[in-house]
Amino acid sequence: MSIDSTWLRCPNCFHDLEAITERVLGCDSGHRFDVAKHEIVTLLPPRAPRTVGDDRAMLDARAALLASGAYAPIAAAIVAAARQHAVRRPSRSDDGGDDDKVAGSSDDLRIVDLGCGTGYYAGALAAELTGASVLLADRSPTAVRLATRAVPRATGVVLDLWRPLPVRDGTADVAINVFAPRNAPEFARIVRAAGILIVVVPSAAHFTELRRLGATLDVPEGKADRVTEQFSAAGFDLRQTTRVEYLLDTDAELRVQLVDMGPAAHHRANAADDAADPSPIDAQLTVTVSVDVVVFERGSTAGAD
């Protein structure tokens, strides 16, 4: 079984999950969960909404775009923040844990990608911080399957980010949340004291050129400030905000990928919109990519009952 149950708790009763058999996880209350043939497990709470997350078309668009290197500067900023934390973090034994690994080593580092998508950013972290344990979490089963291919030996879980997470308290050293739903109280609960949360949100300048053409949704001013308020209220301390902004030369195909990988794809009104590119098919267009990479540290009392 590729599932590392030390990450997980039951979505029904919140007791720890353990391996019952080679293909089944369970808790001491008797709840059981099958590990799928793709080596992922679905841990949804009772009466979970029938949403499925990003569909295959959105994920394929995202995978193609990310494979082109278009968002490599964003991945690099995430890796830099996580690497800085790995160097300065205390060992787990320093905060009451039973791990005697040397501080600064990535061998005992635990990374969770909350809204993992295709696994691109978690894969970049795993490549840099070798030896780390990785949890990939998303509402879309297709996304989790793709992500586990991108990050071998990672644990893949289908869950609902809006609900209490089936993840144990204080189990993550580094959590990342990239263009994904944010559940501040639950993120505070699963990140250990002095652990970090890296949140990536678009700035008001993101995709300015595409918005002028009506191809994508507006981004309100001050989004990073609102995210900071949200997580500060949950007990996180702001450590730094880094603006990653650059110009991306695009053709019609890349522009379609930029639009279809994000929430604007959900707002297509009809089939004609799906095929529409607001500029001539062979035209080149320079598009602004602009995001804020916000790094928080979890305070010692965050997430406490």
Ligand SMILES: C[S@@+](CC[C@H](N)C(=O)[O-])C[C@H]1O[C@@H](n2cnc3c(N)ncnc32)[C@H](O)[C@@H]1O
Second form
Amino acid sequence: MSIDSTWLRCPNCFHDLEAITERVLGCDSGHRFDVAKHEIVTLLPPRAPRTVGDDRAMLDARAALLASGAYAPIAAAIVAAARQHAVRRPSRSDDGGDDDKVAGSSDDLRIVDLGCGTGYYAGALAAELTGASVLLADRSPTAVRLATRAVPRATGVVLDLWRPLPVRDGTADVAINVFAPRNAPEFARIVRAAGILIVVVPSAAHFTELRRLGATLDVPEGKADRVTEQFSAAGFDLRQTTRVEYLLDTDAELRVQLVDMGPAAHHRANAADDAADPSPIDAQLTVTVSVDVVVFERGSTAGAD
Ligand SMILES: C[S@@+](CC[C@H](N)C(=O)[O-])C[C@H]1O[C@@H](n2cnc3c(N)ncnc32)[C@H](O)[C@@H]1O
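For comparison with the form predicted alone, provide the form predicted together with the named molecule.
Complete assembly follows, chain above in first position.
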């Protein structure tokens, strides 16, 4: 199986999961989980709520938008942050010296994408940090399937970011969380001491022009500050905040993709009037993309190692 069970723990009893057979993972308490045909495993806790993450239409819109290169600067910023801040964990043969900075090869680096969607950002990291082991995690089985296609040899897991994660303590060197739910205590538990977490959130200027059309939701001011407070309280130290802001020339089709891949899509689907239509004009429109890429380092006292 292509599932790397060294990432995983049982969602029921939290004991480590191991391969029991070619297609089954299990723990020593006797809980068993089938590996699905697309080499992904569903590890949801008992009585998991019926939230299902992004649906196929949202994922298709996101995949088309990302394939256009519209968010390539965000991917580049994530890769640059990982290159600058990620450190390789000391190998057993090390004599207690400092961790190595990740420069060229990144063999043995362990990267998790929490709320991976189509796997676009994990794919960008895997392409640059070759040899890394990648875990793709999302509540949507369709998303995890798409993501495992985008990132060869990655492990895909369907999980709920709002619940205790079926991921072992201190097992990630790098975690990314891009426009996805944030569970700070759990992220602190799964990122190892001195590992890094890269969180991407929209700034208040994101999609200003679409908001004027009534096509997307407001982003409150100071979102990155609140994220910093949230993760600092969980034991992460802020290392860097980088504003990535640029203008995107959009036609009506691209604007529909921008809106349909995000939370406003739910509102649009439910809207009775046309006010939420992002393409009332055919003309080109320049749209501001503005996000904060926030890099944290996991302190040595947070979570469990
Ligand atoms: C806005 S999308 C971002 C996806 C991806 N990070 C990107 O930027 O392309 C949010 C993602 O979070 C996932 N998601 C929503 N709620 C979740 C939950 N409770 N647990 C895990 N994933 C969830 C959705 O399925 C979706 O893929």
